[in-house]
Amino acid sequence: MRAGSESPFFFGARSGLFGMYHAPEGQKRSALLMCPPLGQDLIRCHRLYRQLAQAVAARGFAVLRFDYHGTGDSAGDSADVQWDRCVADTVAAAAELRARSGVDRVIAFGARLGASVALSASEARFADVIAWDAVLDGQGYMASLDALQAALREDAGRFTRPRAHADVAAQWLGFAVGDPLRRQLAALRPEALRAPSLAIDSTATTPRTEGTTRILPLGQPTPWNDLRRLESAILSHPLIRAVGDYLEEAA
């Protein structure tokens, strides 16, 4: 495969998972698996994930972007998304990346719930995890989405009249959510997750180290829960540089 090229493909059980492989430029150093967030966060981060993948591949790292079952271009519907399946899909994606790249050392990157999935996927054998604003408190995360959903239902800037509760029941910002996922997220606790080597925290003000985790601020909070910017892409050139520099350092 030509260096720097992007190759779409399907993999996993019944070829139901979609992936995009970014071939590295130059000698392969290690590989990066990009674990996506869910729902509206996935849509808003899509462009940044592609930019980051291209930048990292240009530094000589093989990269795989992929979609969990029920998300993106993979099989299934958003109501089918379950936490355990996301973790299992991540394990399958790590194995696929190793097979395609010929590199055993795989590092994971994830934003929000994507980071939490990576931190939960022990069977993926990640050499390292880079977590951006990881969700550590499942109950708190669900409460914030429920509040955003309630505010969106009555948003006069988007709707001429409030939408009926029945029209948006079991939704998070336009995405159907099933009861199994809600129950699984409610059980999400920090102690169930491994510690990332690098935590990119958009709310932090100064760099610091906690245990084995280096915490890096981005300079300004990422507007994950800003209803006014719900349809705006989340872009961050500082994040792209920070991830690339960290990978270079850890190679």
Second form
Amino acid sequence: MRAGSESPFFFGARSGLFGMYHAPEGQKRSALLMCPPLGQDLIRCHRLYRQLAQAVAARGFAVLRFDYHGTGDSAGDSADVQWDRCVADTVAAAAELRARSGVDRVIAFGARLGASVALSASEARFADVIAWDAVLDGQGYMASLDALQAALREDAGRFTRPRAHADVAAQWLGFAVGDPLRRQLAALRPEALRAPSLAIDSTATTPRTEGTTRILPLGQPTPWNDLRRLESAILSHPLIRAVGDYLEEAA
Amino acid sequence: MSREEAHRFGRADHLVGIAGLPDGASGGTGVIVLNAGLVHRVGPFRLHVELTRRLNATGYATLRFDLSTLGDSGAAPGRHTRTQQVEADLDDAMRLLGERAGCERFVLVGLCSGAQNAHTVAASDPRVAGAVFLDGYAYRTLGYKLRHYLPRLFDPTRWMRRLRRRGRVTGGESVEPVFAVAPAPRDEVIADFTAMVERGMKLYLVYSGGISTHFNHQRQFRECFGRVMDHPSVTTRFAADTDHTYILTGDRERLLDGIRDWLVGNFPGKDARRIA
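Next, give the form predicted together with its partner chain, keeping in mind that what was shown is the form predicted alone.
What follows is the entire complex, opening with the chain shown before.
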């Protein structure tokens, strides 16, 4: 890492959004906005996002990582996280990246709900979206989190005795969840999202193209919904390589 | 009101952290929160964000930051042991909070490996006036073993289950450990605690049911560390029902309330505001 090449800062309305800008090395090419997933996925992906940002910045791309309102280091409580606000914050982050880098052409990358947010943020004018295991069915996603939260209540690896139902209510895997977010996620449907240019799929077995989307198998499963690995980082060198290669090609 | 500032700092400009600065706060005690395991500075389930903001609202300046090579922090040049790195990183952190908020003495907060690192620095740095150790050093005492094994010995359902399982090959499913603290010799830890309180430090030890493989009762603080646990500068709490990383919001609330009240009681300062 070059000293000063990664700059932490706050931006946006009332300087409430945390960002980490990775200055590009060498000839500036285009820019990459990295949209984080939500909840525990965000914490699990932090290291991978940093590794990817560094790898891409070394290839000449300006990169911005950031946290939505109510997540990570940004202002707001976890219970205040809302889908519409995540989308608005993404638009603000894209503008910030353009202003900092002087590059108008911005590509977005996102994992899980981070991909879904990027695919929803039409006002951000992304030239491309790279989506890794995007959440396309909000109700299915909520059902899986509700099931994991119910299992957590009785997780003998975590608690010495099962917890009361009230203790685990209105939360998903460590984070308070408000009703507005539940309602907004329930309305999340694939037809409301633009198609990504590249979809990296942990479960696919062969590369293929659907419409304008190139689908690339990751070559390894990603343990998003495994309670036993809830606090283990998600790391993937194949993902970093795939995104880097795609950006080289698209630049 | 308070504000947060993002900083890149340190002897090699390699550390990243968020300073929380209450309006008008100057001098007094600053609180520094160390990484828990490999989780970046926001802490498990954002514990460190919630903690620092609550303390800012109570009037304390705070810093949550990433140690060398963790989170967003890079490596410092030079050959150093991990302990030397941690000591130098904390020196950098204390200097930053001194510059930004005028703090001259500090309370360190750490969970698991964070408690271990906080312990190392607290034992050697005179600027550290207090420490909160969450699931820090623990040793299986005789009391632990009696409490753990005796009920199992006389529990017929456990015996039945064990007999039924005999001869059956288990799946051998391994569960990845979340964090692991390398043990330090118990005599050394006791000597450290004793020296800390003798030089006027205040200690708050909070252990959870999440480390039930090593710790299972409030009495075990005394069993592990002896008479120093009776010292008026030492406060202990065993949260039996809680897990290691405070995944439930109610458990987290109680932990944060406890840390805030302990701070206000032990480091009142001119800026600290007691919450009813």
